[in-house]
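First comes one chain, alone, set out as structure tokens in the form predicted on its own.
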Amino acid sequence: MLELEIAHTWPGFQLQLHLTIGTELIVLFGRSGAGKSLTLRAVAGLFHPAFGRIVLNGRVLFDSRSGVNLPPQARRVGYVPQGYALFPHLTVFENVAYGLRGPSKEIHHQVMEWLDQVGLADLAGRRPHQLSGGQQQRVALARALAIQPDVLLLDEPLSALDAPTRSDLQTLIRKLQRQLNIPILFVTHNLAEAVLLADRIAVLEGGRLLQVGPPQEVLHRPARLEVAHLVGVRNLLRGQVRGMDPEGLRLSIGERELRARPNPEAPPLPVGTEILVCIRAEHIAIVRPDRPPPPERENLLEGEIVGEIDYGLAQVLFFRLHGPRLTPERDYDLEIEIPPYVYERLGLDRIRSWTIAIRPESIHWIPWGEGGEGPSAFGPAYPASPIKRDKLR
């Protein structure tokens, strides 16, 4: 297990950060600059934070109420970071064995099983100028692996490499993973691939750490109003709890009224709270004509098409209610995510009025922080206040 509290400041940017890892793999996904990488290396010793501590299984690598600091050789991490850093002087074997210490046929041993395991073995003479972006990765984590670490640290390991390549190594990954039975904290800011690897993903923007859940919960039921737009939901309407009832929350958007399941994580909301309804754009169905109508405890709202984007693998319709404007400032209200099969079947490039259905457990909502600063979690994210000293023990 892996206990990580750590504090640091710079001009403009404060890094605070609380988190326990388990045998599992963490994502940590956010934008460029959030402090993901830092978070590495802070557990890996090559950055001292100003206040913390870091420990792993139970031996403190660092602390510093204590004066703890392992340097990074003590600490037993397999750390592969942005670029790979391989020896190009050294040889794929050499780059693996490059500080592991024992008798030489042991070496020899672990070495090539590693390269093995990573589809390398028969390379094991080549330099690194002389592999392909993709072999080059899996030679870093080899060498990250055969140190026997007690936690690894990927720092973006796929994000210069091609679709194909991308895939493979996101397999033998996840192989790993079910393999080692140690703590993973994987980086990157593709939510696709944070989704796909992650047990749980942790959400940082600017420092903070804004949620912390399975792939599914932070997907589908953001927290704050920022983990909403990391995530993707594009469907980002200021609402009012009008009651509720035995089929759900009652809510309006605009003059609509729309049913959504009750969070039970949230408190209940008094009738006429401000809330933020989000809805994701893949979660909204078009009615099709000749089919029986949906269930009536569907949303159903008509409106037509007003503009679309093709993306080749979706297409993105953009949806005006009928009667007054959602949004004023643009001139649809709701978009729209579906296959290019169904645009084409349905013949949207040529019927452009439309029911549309949203299911109530598509609705999620979260309360309006106070003080005009944007809808927030059950509660500030985390930390509310700075870190203080006599907390980091």
The other form holds:
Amino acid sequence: MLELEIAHTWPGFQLQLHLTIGTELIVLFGRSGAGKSLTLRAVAGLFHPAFGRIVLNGRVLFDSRSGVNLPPQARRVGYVPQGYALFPHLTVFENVAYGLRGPSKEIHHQVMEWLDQVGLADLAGRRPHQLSGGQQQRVALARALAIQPDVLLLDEPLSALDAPTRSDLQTLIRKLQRQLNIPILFVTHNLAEAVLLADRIAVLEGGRLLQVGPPQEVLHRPARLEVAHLVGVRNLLRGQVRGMDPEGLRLSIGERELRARPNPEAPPLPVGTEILVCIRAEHIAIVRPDRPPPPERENLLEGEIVGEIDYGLAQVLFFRLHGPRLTPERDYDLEIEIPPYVYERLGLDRIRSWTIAIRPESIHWIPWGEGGEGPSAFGPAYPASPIKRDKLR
Amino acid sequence: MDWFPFLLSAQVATLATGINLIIGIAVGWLLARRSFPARDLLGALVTIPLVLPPTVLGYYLLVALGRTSPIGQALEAVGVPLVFTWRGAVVAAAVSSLPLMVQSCRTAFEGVDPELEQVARTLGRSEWEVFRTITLPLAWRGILAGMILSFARALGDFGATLMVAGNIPGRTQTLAIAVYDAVQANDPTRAGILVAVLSVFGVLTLVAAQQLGRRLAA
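Complement to the form predicted on its own: the form predicted together with its partner chain:
Okay, now the whole complex, with that chain kicking things off.
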């Protein structure tokens, strides 16, 4: 178990976080400059925060109050920095053996075992520059794990790799995680990777911890506006509570009323309370005219497609409602993401007027004012006007 | 042909380079890896021999190490006087070639990614072991290039050596001083040979240093 408490101030930046990590893989997720790497370096003893306390399995590694500050050598930490930092003048074998002591026969045995684990046993005599990126990362992992660390720190370990190699290494890291039974801190700014690997995701922004939770919770129930932005919620709207009942919440956005699911984390809210409404673009469905959903369950809205972007693997539609608008200041109300084959099959390039359906479970909401909002926070995330398909051609 | 200046110069330059190797690695590492209040001052001090006239340098050494100075008296008491001996020539050559050595070492150490050292520390190795097994092996080409440059500079020192060690044939007369002596004695043959040897050696060392530098960069 790793208990982390760090506070440090630079001109214009403050790192402040408190986190307890069990024998799990926790992903530190956030933009560049959010403080993710600094947090790893603090655990490794390569950065000394002004205040804080770091305790690993009951061993105090760092405590600013009592003046404890173990050097990196004494921390038993497996650290894999960005870019791997393999020793270029040593062979693969020597790299992995670097942290080991004892009779050379014993070392040889251990190194070969670790190289076997990461699938590089036949490359022991190579130098780092003779290896591919994925192989280098495997060596770095084996080197960090060979010292039998109490915690594994991985700083953007896969961001420089091509997609198939990345996928292989994700599998390897998950295999190692099940074997090792130690906390793993994994830094990434790749959301898909975070969701795939994490037991829990810790969302960092501007040196602060915004939310910690299982991937599905962070993805679908962001606790704050910034988290919603970071996990890719593209429909963020300001609304009001209209009423609450056991089935959920009635809310209004502009003149529109929608049904949403209950939010177990939020207290009962009086009518008229301002809320932030989050709807994932992937969770809005286009209703086929021949198969309408039961209207008492779903929110059905009519409108037209006013623009789209083709991302190859996904099609993003900009949808404007007929009648009362949600966001009259823009020329569209909602972003919808659908697979390209749905776009083709329904003929969305020709037929522009549709009914869309949003399930109440897909509408997440948080009280306004509990998540660092303010109208200005909405501004930069949106294009001033939707990019029309014909403009892209 | 008197071969004494060749032997003396080789001996002086070798010893001077040996001394500079130790000082250069220590000071070069300090300048590359540590930040402390007097770092710029230290950097300036070890570079000043490059810009001062050799006679000024020699004058300082003479005052610092001469018979009237505390250091000079102490050295005399233990029987190893420096001034007007070949040992003085070693000191003069070392001081005047020190900037090249320190600068080469500093650049070589700065070229070693600090992250490699940090990872080595997390793997449990002591500071000295990290230096010995990571920093030094990765910097050695730059250090070697610095040694070659430093040796060549030490071999060719004239002004400071003349001030500190004097021009005593058969005792303190190095190659560079022997050239001056030959010209003064109107012996162009001897001067020509000495000059040719010094020049060829200088070109060879610079070529070697450049090749090392290129392999370092690659």
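Numbering follows the first chain given and starts at 1. Here, rigid core means the biggest group of C-alpha atoms that superpose within 1.5 Å across both forms. Everything numeric here is computed off the predicted structure, so don't read it as measured data.
In the core-superposed comparison between these two forms, Gly58 has its Cα shifted by less than 2 Å.
In the core-superposed comparison between these two forms, the C-alpha atom of Pro328 has shifted by at least 2 angstroms.
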